[in-house]
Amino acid sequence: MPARSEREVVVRLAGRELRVRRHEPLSRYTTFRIGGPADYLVRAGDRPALELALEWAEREGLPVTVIGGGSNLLVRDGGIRGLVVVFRAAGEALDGSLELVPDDGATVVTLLATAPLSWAGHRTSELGLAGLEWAAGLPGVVGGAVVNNAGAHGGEIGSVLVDVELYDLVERRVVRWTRADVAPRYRMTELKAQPRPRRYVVLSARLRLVPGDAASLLRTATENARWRREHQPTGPCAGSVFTNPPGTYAGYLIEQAGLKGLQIGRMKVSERHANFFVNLGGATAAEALALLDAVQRRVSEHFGILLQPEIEVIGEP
């Protein structure tokens, strides 16, 4: 166990080293640049990478929570007890890593669970498969996008999922659930609605893409990028704060009930997209609790509707 004193240690386990970071502030890895420390931080751009930091999480008693590209996450500011791994990779050491499959006219491509959601989007389209366009512009990771179903400009990817294969934290072993097992809807899936900290990570994710003309696919991601960059804030934040209730957006009902630019402390409603909460510099998760649930509040009072949070709320208060 490394002392306290130190904010970083090398770990050998197993003929390998292991970096470890000591009460690391999660602000780091999350959109909204809020978040508590993790008792323990490890980086894993791979499989081995992260088997090895269970495998020492497992010898120290540390409980695990893995997070990906910290997108649509709110950590409290008291942090995470144990072990957080952060499961993530650059995109341009994944172009390598795809995997291609011909399948009755469509193609089977294996994405990586750390692969970049929006480098996914725009390399498919480079390749002339039509299904994650969408993605674009968006952050976040590929397994964080299946645990969530995320999706924009109506798409999403479970509609296109055939199967993922995840890691089991409990039996330490790999195993597969298709999209029945994972049973994607509207921003939910089987694998968020597990307990934190969750039983499943996310390893690699089969989608089933569609042929399609690369330079119109290219087009249609690079302006779906830009709308992204036109129409939604830039500055940290964590996606959608709400889900759309049927029948009408979060974002209209928010605007309509005069609360774009509301203000608690240092998180603000975006006055670009209601639907979006913008840290303007040191923000704390209580500060983003109390504008979420001031929204909710006001917009419940002005239609009757009680607007569900998308964003995922985790760690200590």
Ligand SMILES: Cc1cc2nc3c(=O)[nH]c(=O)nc-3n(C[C@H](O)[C@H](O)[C@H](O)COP(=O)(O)OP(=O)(O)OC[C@H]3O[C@@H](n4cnc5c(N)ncnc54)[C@H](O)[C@@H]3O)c2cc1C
Given for the second form:
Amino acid sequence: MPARSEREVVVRLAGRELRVRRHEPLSRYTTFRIGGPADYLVRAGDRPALELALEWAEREGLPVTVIGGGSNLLVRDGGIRGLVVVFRAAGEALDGSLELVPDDGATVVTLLATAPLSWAGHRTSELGLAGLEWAAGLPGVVGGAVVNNAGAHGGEIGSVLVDVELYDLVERRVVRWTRADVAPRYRMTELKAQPRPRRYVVLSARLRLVPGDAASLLRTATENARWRREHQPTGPCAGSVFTNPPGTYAGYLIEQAGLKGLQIGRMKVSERHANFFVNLGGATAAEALALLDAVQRRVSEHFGILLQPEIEVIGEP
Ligand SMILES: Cc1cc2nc3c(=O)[nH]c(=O)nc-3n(C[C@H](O)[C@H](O)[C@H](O)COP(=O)(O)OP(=O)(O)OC[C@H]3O[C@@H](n4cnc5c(N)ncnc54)[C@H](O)[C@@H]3O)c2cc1C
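Next up, can you give the form predicted together with the ligand of this protein, since the form predicted alone came first?
Now the full complex is given, and it begins with the chain already shown.
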């Protein structure tokens, strides 16, 4: 492995170059700005880059963790062993991330896993295709959204999903899962339920969208994005910390328990929306987890309801 810098090495494989970062802080790749080091990390903006990274990991016998926008993750301070692949588009040329096929009055849209979800929400609205306008303003990419069954404003990706194209890391081949295989439910899928290191990497997703009026869809998309800017924290945070219990809202329970603004170390319950935690700068995962435990315990004492995390906690303590 010829050295490129202290942290990055260039690996030559199958006539191509792969840039591998060593001991790379994952705080650089999560919206919480929290996370210990990955042993090895590769940024893959497209499928050939992903395949090269996976080939290298197999050759080196490394477990693989794939992340997208890192907006639904709390990575512990010990980081992640093996190779982390950050699978998200780099740059602005996104139109190749979307393919349209007419289907019996509707349109089947293929979206690459690397495409930003918010872009997909805006772009499909612009094209007069209804079903993804709720996604405008959401962080993250399509791959992560499929795994988490992301949703907002009454919509979710699972309800328009036809199928997903996956790379099977065990059998080393591409497979297709139907919507029934993915089994999307409230912020959960069979992909999210898989133990780590996970077997499948999302390559693309096909969604069935219906015709709509482009101008009014765009208005809704823009309004959704604006609502987010006004009601959600702007500092480093991840998505909703807890799922909503049946019949109520986690944010409401946290607020009613008097926990808005509660702070442990550099981690704080957002003053804007109590189901978000904000990193005030330099917070650790240990502080975030201590705050999560404190909120969970105090809401349980007040209401007898045990809040369940929506964000995924991964990596070594
Ligand atoms: C301010 C803010 C607001 C948010 N609001 C919402 C909201 O309203 N609704 C909502 O649902 N979510 C919300 N989120 C959470 C988050 O944006 C979504 O869940 C998003 O879809 C996650 O995508 P991501 O690319 O960031 O996934 P990541 O956090 O990177 O990953 C999520 C999971 O998917 C896996 N993964 C990612 N890409 C792949 C891939 N290609 N193949 C296999 N596995 C993969 C990861 O390993 C992980 O298990 C919010 C987040 C923030 C920061």
